[in-house]
Structures are given as C-alpha cells and as structure tokens.
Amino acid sequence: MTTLLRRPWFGPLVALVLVYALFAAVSPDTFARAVNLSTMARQTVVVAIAAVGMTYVIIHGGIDLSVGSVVAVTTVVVAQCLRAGYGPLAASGIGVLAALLAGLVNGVLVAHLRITPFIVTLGTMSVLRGAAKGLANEQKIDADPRGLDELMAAVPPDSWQLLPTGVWIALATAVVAAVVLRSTVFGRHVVAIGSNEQTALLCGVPVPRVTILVYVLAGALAGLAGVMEFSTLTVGDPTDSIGLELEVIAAVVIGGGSLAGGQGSIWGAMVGALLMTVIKTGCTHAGVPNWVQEILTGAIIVIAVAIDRFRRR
C-alpha cells in the first residue's frame, strides 16, 4: 500500500474518481451515461497524445510551448495533402513528418545553441502559427477526410470496439511510451538529464543527442494529436488549438510531472488529461458558466504545481 501511495499517478487517479462521483451525483441522468463516457474519452485524445510527448520533455527538464501551433500546422498540412489527392495514410504521415521537423528544430536550438527551452519554443510557437496561417491563406481548408473522420467518430452501440479508434491509438501510444521510459537506455538517459544534467554528462550520457530525440518525439506526437484533431474537425484550421499547450502542460503536472525535471509519469499525464475533461464536461452538465470553468482550470494548474513543490520538499 505504501508503494502504491508513492506512485505519482495515484493522487490524480483518486481525484479523478472523486470528481467523477461528484458530477455523477449532481447530474445522474446525463453525466453518468455510457455515451457520455465515450464522448469524454474522445475529447481527451488530443491532449492525452500530446501530453505523452510533453511528459518526456518535462522529465528531461525542458518545456514545449509550441504544441498548439504544431497541432494547427498538422491539420493544415493534412487538409492540403488530401485536397492534392493524397490518400489518408500518406496525408497523415506527411502531417506527422512536418510536426517531427518542427520538433527537430526545437531540439537542435536547445541542444546546440544552448538557448533556454522556454524561449526557443515560445519563438517557434509564433513562427509555426504564422506558417500555418500562411499555408492556409489565413482561412480554413475544407477537404474530404477520406475516412480519417472515422478515427474519432462515435462508436455505434452494438459495436465490439467499445471506444473510438482514436482512443485506442492514444492508449497504445501511452503503453509504448511508458515501456520506453521505464525499460530502455534512452528512457533512463532522459530521467538522468532531468535530474542533473552535469552529472549525466560526467556519466557519459550523450546529452545533446538525447535532447534532440526528446523534442523530435514530442513533435511527432503533437503531429499525431494534430491528425486526431483533423479527424474531429475535418478541416485544416490555422487558428485551432490556441492555448492547447497550457492544457497539455497542466495534464503532465497534474499527473505528477515536475517542472524542475527528473520526475513524471506517462499514466499520470493520461489521468491528468482525463481529469480536466471530466471537470469541463461535468461543469457543462451542471450548468456552470464557461468563465467559472476557466477559473477552475487555472486553479487546478496552480494547485497541481503547489502540490509538486510540497512533494519535492
């Protein structure tokens, strides 16, 4: 039991259960229905997938503020590729590749120019947002999704699938990322650098290479999240996902990630993402105004960081 209590995801999981029970009691006729559970799972996918990549970045001791812009660029690239006649798989691959290249730029700037990750990704956030608007001529791009919309479509009641394909992709991504983080040399290097970069260097850890790989991974996963966002919207929108990076960072921190580096949990980040979705959906079902929801979201972020500082002490 003591070991369980020390798990970084245990506290957020307890909070998730309590919050869900609260809203289920307040709005039992709508909130606790199976269709609402599936809807909340779908609404969590984009943040959850991006949070997996952000977990690596934060454990490494960095930050990535360009996630929302990367998602927007991906939706635009996917839409343009579909309009150009590419198949859904090729269009998705090109979109993820574009996001991966954005992550590569972030990683190279942080690793080799030794620029603070906050400044680098703040700059690329603006650059990528402008690039998305330029590629789209500052308007939404309509395109035939050619089946990509099925990734996030609601599952029929009689289907064996239970959850949409996008949800299963998010879960599979989390499983692979958790195994890599816990059971590979790369994962141990990420934790070592976040815990103490100078010590990691003295121990022979290739810090620049690992740093670049971390940001490349985060970019690729943000691209995958962008594909899921396109599946939801079925348009390329250069103004989409503004502020998404804050939700993603909040999910990681709520799930036990430390902004000081060296600590974090893939499953904690997934629970954190789901917790925020449950709160938003529950507030909507309970008739809570949007401005109150925004206050609650901000308060949750501050409380999560405060708990992190208390835990570290």
Given for the second form:
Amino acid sequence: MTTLLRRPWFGPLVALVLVYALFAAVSPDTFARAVNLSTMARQTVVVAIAAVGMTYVIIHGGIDLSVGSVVAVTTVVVAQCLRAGYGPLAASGIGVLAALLAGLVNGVLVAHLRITPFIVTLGTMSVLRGAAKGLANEQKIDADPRGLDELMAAVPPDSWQLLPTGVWIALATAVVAAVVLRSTVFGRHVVAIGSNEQTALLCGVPVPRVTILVYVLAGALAGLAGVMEFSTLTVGDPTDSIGLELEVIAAVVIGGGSLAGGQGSIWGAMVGALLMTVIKTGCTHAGVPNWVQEILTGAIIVIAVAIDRFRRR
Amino acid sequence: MKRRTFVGGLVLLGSAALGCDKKSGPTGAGSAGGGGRLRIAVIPKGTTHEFWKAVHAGAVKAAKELDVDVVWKGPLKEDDLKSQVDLVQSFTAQGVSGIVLAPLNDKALISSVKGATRAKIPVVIFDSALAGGETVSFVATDNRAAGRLAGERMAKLLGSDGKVVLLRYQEGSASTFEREEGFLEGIKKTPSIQIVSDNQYGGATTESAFSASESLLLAKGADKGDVGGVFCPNESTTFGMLLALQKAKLTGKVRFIGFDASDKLVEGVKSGQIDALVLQDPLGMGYTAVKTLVTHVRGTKVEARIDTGASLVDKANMAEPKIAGLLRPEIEKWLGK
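Now show the form predicted together with the partner chain, given that the preceding structure was the form predicted alone.
Every chain and every other molecule in the complex is listed next, the one we just looked at coming first.
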C-alpha cells in the first residue's frame, strides 16, 4: 500500500477518478455511458503520445515547445505524401521521419550550441509552423486517407477490438517508453542528466549523445501524434495544434514531472492527459461555456505546477 | 511528501467542481434526457465573432419557440478544426437528440458526422457545405444568388456601359467563390459592361486586401476614371477596398458594392462611400437550422437545401425594419445581455 502511495501517478489518478465521478454525477445519463469512455480515450491519443516524448524531455531537464508545430508539419507531410500516391504506411513513415529530423535539429542545437532548450524550441516552433504553411501552400490539404482514418475511427460497440487502434498504439508506446526509462542504460542516463548534469558528466554519461537522442525521440513521438491527428482530421492542416505544446507540458506536469528535471512519470503523464480530456468532455456534457472551461484548464495547469514546487520543497 | 500530491489532487478536483456546478444551471442545458425533451447541440465555427452571436440568438429564438433545449458550444480555440471534430464526437457520445453544425472544413468533419449518423443522431449542416455524409438538410445563404444580386445592381448603377473590377477573396474558399461567380453572371446579363479584372485576390486579412486593392486600382487606372465599379465578396476585402478608395480619394467616384456588414462598412453606406452591401441573415440561419432539425426529429419531412436569403442594403432602404434587423440583429433580446 505504501509503495502504491509513493508512485508519482497515484495522486493524479485519484484526482482523475474523482473528477470522473463528479461529472458522472452531474450528467449521469450521458457522461457515464460506455461509448463516452471510448470517445474520451480516442480524444486523448494525440496529447498522450506527444506527452510520452515530452516526459523524456522534461525528465532530462529540458522543454520542447515545438510539439504543436511538429504535429502540424506531420499532418501536412502525410497529406502531401498521400496525394503524391504513397501508401498509408509509407506516408505515415515519411511524416514521422520529418518529425524525427525536426527533433534532431532541436537536439543538436541544445547539445552542441549550448542554447537553452526553451529558446531553441521557441525558435523551431515558429520555423516549423512557417514550414508547415509553406509546404501546404497556406491552405488545408485534402487527401484520400486510404484507411489511415481508421486508426482513430470509433469502433463498433460489439467489436473484439474494444478501443480504436490509435488508443492501443498510444498504450503500447507508453508501455515501451516506461520500460526503456526504467530498465535501460539510456533511460537511467536521462534521469541522471536531469537530476544533475555536472555529476552525470563526471560519472561518464555521454551527455551530448543522450541529449540529442532525447529530442530525436520526442520529435518522432510528436510525429506519431501527428499521424494520429491526421487520422482524426483526414486533412493536412498547417494551422492545426497551435498551443498543443502547452497541453502536453501540462499533462506531464500534472503527472508529477518536474520542470527542474530529474523527475517525471510516463504513466503520470498519461493520467494527466486523460484528466484534461475528462475535464474538457465533462464541461461539454455539463453545458459549461467555453470561457469558464478555459479558466478552469488554466487554473489546473497553475495548480499542477504549484504542486510540483510544493513537492520538491 | 507524496501525501501532498494527493492533497493537490483534491484541490484540483475542488476547482473543477466549483466551475462546473456553478454553470450547469444558467445555460439551461443541464437536463439531458429529461422526460423526452429534445436536446439539440449547435456547433458554430467560432463564438466570438458578431456573425456567430447572431446565429446563436437565432438558435435560442427557435429553442424558445419550439420548446426544446439548445446547447451552444463552439470550438474552444476559435476556428480550430480538431476542437470541432472533438465536439461532434463528444455530443455523439452524449447521445443528444440532434446536431446542428457549421463545418470548418468540408472534408475533415465527414467522418465525425458519419459517426453521429451511425449513432442515429440526425445532423443539419449550416453556413458552409459538407462534401459527403448523410445529413438531414443544408441551411445556408445561396451565395451564387447573393452574388448575382450584387452583379445586377452593379449593372443598374453603371447604366449601359462601364468597366468593372472584381477583387476576389482567397483561393479555395468555396462560399466566396460562389459569390464571385454569381456576381460575374449578374453583370454579364448586360453585355456592354466590360470586366477589366477578375483574377486578383485580396487574401485573408484586411491588410492584404488593402494592398491588393491599392495596386489593382492603380494598375487599372482608376485615378484616370478607367474603373467604373468594384465588387468585393466578403467583409475583409470590402473593408480593404474601402480604405484604398478613401486613400486614393476615389470614394463616390467609383461605384462600390461589398459583402457583409461591420460598423465601418455601414458607416460607409451612410456616407455614400459604398453604394450597396449584400447582407446575409445569420440570425435567420441559426433559427432555421434548429427549426429544420426539430421538424425532422418530430417526423415531418424537410427540404434538403434551404436558402436563408440575402438582401441588398443601400442608403435608401437602411431604415426599413427588415434591413435594420439585418444590420442590427436582435442579439440582446435572445441572449439577454
């Protein structure tokens, strides 16, 4: 029991259950329906996958503000590839590759030019947003999704699959990432650098290499999130996901990630992402107007960061 | 140390509870499935523009008349495609009686609308078309007819001959394309009128429309009296063109017809700088869209395409009650602020 309480995701999980119960009590006829659970899981996929990468970045002691732009670039690249006649798998692969390259640029700039990640990714956020608009000729790109839309389509109620494919992909990503973080040398290096970079360096951790790898990983995962976004939208949208990075960072922080580095949990971030979807959907079901919902979401982010500070005192 | 996280979670929950309990009452939308009362979700493209406020007012008007609940919910981020897709899915999962939707994109919303249809939730599309999916009806301005109205008026203003400039809005925008084509159709009924430019675009913002207007007027020799009339297909191009005409001191010398209204444009009509504006009826659109859906749900057949009409406003008819109603929709009356 005490080990359970020690888990970083335990607090957010309790909050999630309570918030869910609250909304289920407010709108019992609609919110508590099984189909709503599946819908909420589906709506969390993009933030969740991006949050896996962001957890690594934040544990490493960095931040990645370019996530939203990377997702937008990916939707455009995937749409353009599909239009050019590539199959769904190839198009997704090229999309993820583009995102991975963006991550590589972030990583190299952070590791070798020694510019703080905040500034580097603030810059690439704008660069990539512009690139997305340029690639898309400043409009939305229509493309036949060729089955890619199935990733995020609602599953029939009696299907053996239970949840949409995209949700399973997100879960699998989280499992792999959690294992890598906990049980591999790379994972331990990431935590070591985030806890104290100088000490890690003295202990022989190859800091630049690990740093680049972390941002490459974050880029690739943002790309995977972008493929899911394309699957949802079925168009490549260069203006998509503005401000997504803030949602992703919030998910990680709610889940126990510390912006000072060294701390964070993949499962905590997953719960954090889900918590935000539950609040969003719950407010829709309860008929809360947008302006209240925005205030609420903002308040939650601040409270989450406040908790982070409180915990480390 | 960890217990504090837990306490934090509770604080977080408390704030959620506060926000939501407080609001479920006043919007009058909390009574889902209460005794068979219909609950209609209305999803606009955004919530802050004047146009959408008028649509909202119309939807509320219909709800009061027909004794149904209307839930008004736009994308959290203005004009954000993903939020709109999420909203349609959420309302589908919620099992509302029907959805009234103004799609931000004619393709991206198809799969969510299909999802709603599969869940036996009827969908009425309004304002902008959806390129697929099974929907009950499409309620919108017939943009081609509205453009034709402007074209015919322009011909009348110019008399038998004259040179006309059309400043288009943006590539790939369906509604304004229809208006532009309608305008050209209307003007071509008078063959002696010459169209000197119809391939220039104003772009998305007032600023881009302004610079495009300036160069266009200069290129076509408007200062030497070589341009008789100008038409612009939306609010931003109309305003940009108005600024350009003012700067070149050509207002009143060039016949000018625009589309949509804003305070500045209405002012322009009053002072004679704009000869006429084509106005849509957003309040009527919101009203008709909700009414159409309710009629369908209650078992009566409805038209697949409903035109909510467009009117020309000029200095002479501004004061007429019908036109004044379009210029100043009764937003306060229905939304109560």
